[in-house]
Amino acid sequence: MHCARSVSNRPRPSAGADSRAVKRLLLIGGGHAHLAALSVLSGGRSAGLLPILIAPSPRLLYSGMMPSWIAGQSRFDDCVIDLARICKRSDIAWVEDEITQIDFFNRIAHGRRARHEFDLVSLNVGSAVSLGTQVRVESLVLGAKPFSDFIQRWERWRAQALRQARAHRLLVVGGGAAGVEIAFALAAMVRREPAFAGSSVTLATQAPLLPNMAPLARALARGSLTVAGVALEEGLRYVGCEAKEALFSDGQAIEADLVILATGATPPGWLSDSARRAGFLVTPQGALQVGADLRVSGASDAFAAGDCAQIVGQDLPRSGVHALRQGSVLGHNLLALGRGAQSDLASYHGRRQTLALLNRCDGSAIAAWGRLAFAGRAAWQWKRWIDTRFVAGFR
């Protein structure tokens, strides 16, 4: 695949442009916020910006459809978005590279393939799940994030399991929306695939099930998991995996052939370390503190959005909904700085209450809004319409 190459030398501006006015903008990470910002930034060159998107893979797996892919409801190609194609269409340079460090003082992002200079930088690098402190058989443990790693390791494990054609003990750790949907997806896979006949699915969580949702939604999820054949274990804090067992802090162990972790996701360590070296404020979980304008606290030329950022004064749950909504604000503000309009920055004020649609992977879903919730085929059709419409918008 042809892609743009980012090197230490500054790019030459187009003919007739004032090179002093062109600002090199690095968009690091192919997350949902940057995805939403790309359409806004398509006019970046006329605003004095040279936007460049850098991500480790040209394919973005849309998180809202990951469970349906695992369950076999959707083809992989139906769930992915081609970042390189979108960049070409939006007149934004595309670079395939994995960033490992940022020197905010000298405005250089260091990647595995090259070093990338910038005048402005925006970070939307998502989060990753810690595999635990006692992992001795790492091949059995998959973090649900980052998605690029999960895709490769899941496909490798599934292919091997299909060849073995025996019962497997499948364990999901994490009682949030992601963990619940993955448990539903695994249960659907076990029902559908003869090679997994007799397999078991267990969901283990330290906190109560779906802690950010109302009692009605939690009750629907709990009952639905039982109907799907998923065993629920609550009050267990995962610490690691040894041999064929997942280990928990109280000394309990659960036998498992595969452990999928959907809890404890934090921004990548290289980002937190780079921010601390620059003197930026970082939350205990490693996220960059940003203002409502999504600018990193203490920085004039750095922005962050999505899972790797925490807006000061806004206690918002991590959600793809918020990341997408932040994207338009992010794009607007980057264009404003490109024009030198410091006073024209917009603010993002998210609402804690958002629509949640949990795929039960059996042709039905759970819909939750505040204290209201219902389950059924209509909720699944609603979710499928939203997901397919979203992905189609980037084709």
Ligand SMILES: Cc1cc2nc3c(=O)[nH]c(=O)nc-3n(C[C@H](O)[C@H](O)[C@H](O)COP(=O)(O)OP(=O)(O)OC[C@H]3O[C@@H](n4cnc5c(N)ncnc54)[C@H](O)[C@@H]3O)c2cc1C
Given for the second form:
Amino acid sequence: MHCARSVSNRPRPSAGADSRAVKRLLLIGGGHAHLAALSVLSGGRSAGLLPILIAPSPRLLYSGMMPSWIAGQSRFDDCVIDLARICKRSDIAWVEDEITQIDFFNRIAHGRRARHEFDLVSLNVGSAVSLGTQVRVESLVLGAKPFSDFIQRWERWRAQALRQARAHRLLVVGGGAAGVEIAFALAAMVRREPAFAGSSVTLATQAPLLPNMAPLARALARGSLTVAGVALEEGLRYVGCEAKEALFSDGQAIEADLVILATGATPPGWLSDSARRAGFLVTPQGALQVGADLRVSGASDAFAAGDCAQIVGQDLPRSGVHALRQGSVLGHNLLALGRGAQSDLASYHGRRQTLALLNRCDGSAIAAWGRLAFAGRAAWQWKRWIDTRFVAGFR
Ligand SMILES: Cc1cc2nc3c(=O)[nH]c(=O)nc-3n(C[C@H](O)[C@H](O)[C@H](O)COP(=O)(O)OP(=O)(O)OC[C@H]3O[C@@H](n4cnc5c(N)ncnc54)[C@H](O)[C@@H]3O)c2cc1C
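Now that we've seen the form predicted alone, could you pull up the form predicted in complex with the ligand?
Every component of the complex follows; first up is the chain already shown.
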């Protein structure tokens, strides 16, 4: 049965547009992919689209700069992008809401504040780290993603820790690029801020450090962590926390006051549940399966990009780089569908190998490209130039 479409949050088509012909395009999530798509979609109204961006917060923390904010190298405001302002500039409607479920059949996204109808939908809601069941946990356990949760809980913990002014045991779990950078950032914070004097930083990981990087980059990271005072524990599979301990599968435990999990992020459960209900294919990790044109497999009116999507036949790592690059293809394809030009869809073919720049949070970085890698101030200046130029492009 077709449900009646009623919405309490319905931006109007611009004056002069033929409202019968205009397709409501819901862009759910203000992630890196939609950010890149917005400039393409700014001409959406003339192509018969009414683009609406929905996210729980207008602030997008740029992941490339998140560690430098924790380390105290950058101010928070310098690392965030104001989605509402960009929407205004691009003639795209902005709605603040958190989507909790999508009825793909009736084309309705259910948010905490309102229901949102759509003719076309694009999903770019990122990913989250599962915290597992929190039973009798006295230490604070934070997931590195989603950033909206991380920011709130990190700021609360930090304010409390600064008041206590005592040594803390800080544990990062996960030895990928995100976990390594967070460990560098915490070590820099401990060095920089007298209130954290005497605190320890440990990085625990199951797989070898930086499993997706070549031996030279790994060796540089391992040596740099030692120099930064980070204790590295490899071969430990995290299973959960109890009281003030992080527990690992071989019965080992590490005492900690703060545990940050960077154990690999998965798309939010509500999205995979909604997709499964609609009969769409979802990977075992919960990502929506999409074609190279970023259209959800089996759907004519739904697209997905970034961490919450997996392109069939392309085994790409989850990264902001791929999400951003997908954004322009996504924008192009949404405009093409707005014009009814189904045959004009572009494809995204990502390369697995991309430049990695890991911030050591001491005024230097590790640069890695394939088997090549080097560390030093030049790598940091390179990274800083890329990051600040990127954020400045959205001011
Ligand atoms: C510490 C750290 C450092 C990293 N550094 C790098 C790096 O240097 N380079 C790199 O390439 N990658 C990096 N990454 C990975 C990168 O963060 C992700 O791959 C990237 O952010 C994915 O982008 P996205 O477009 O999929 O979504 P995101 O950029 O994560 O954005 C998701 C958006 O969806 C919104 N959203 C979430 N839930 C809902 C909902 N229910 N309803 C509506 N909107 C919602 C959010 O508010 C947000 O606006 C890092 C990750 C971490 C954890």
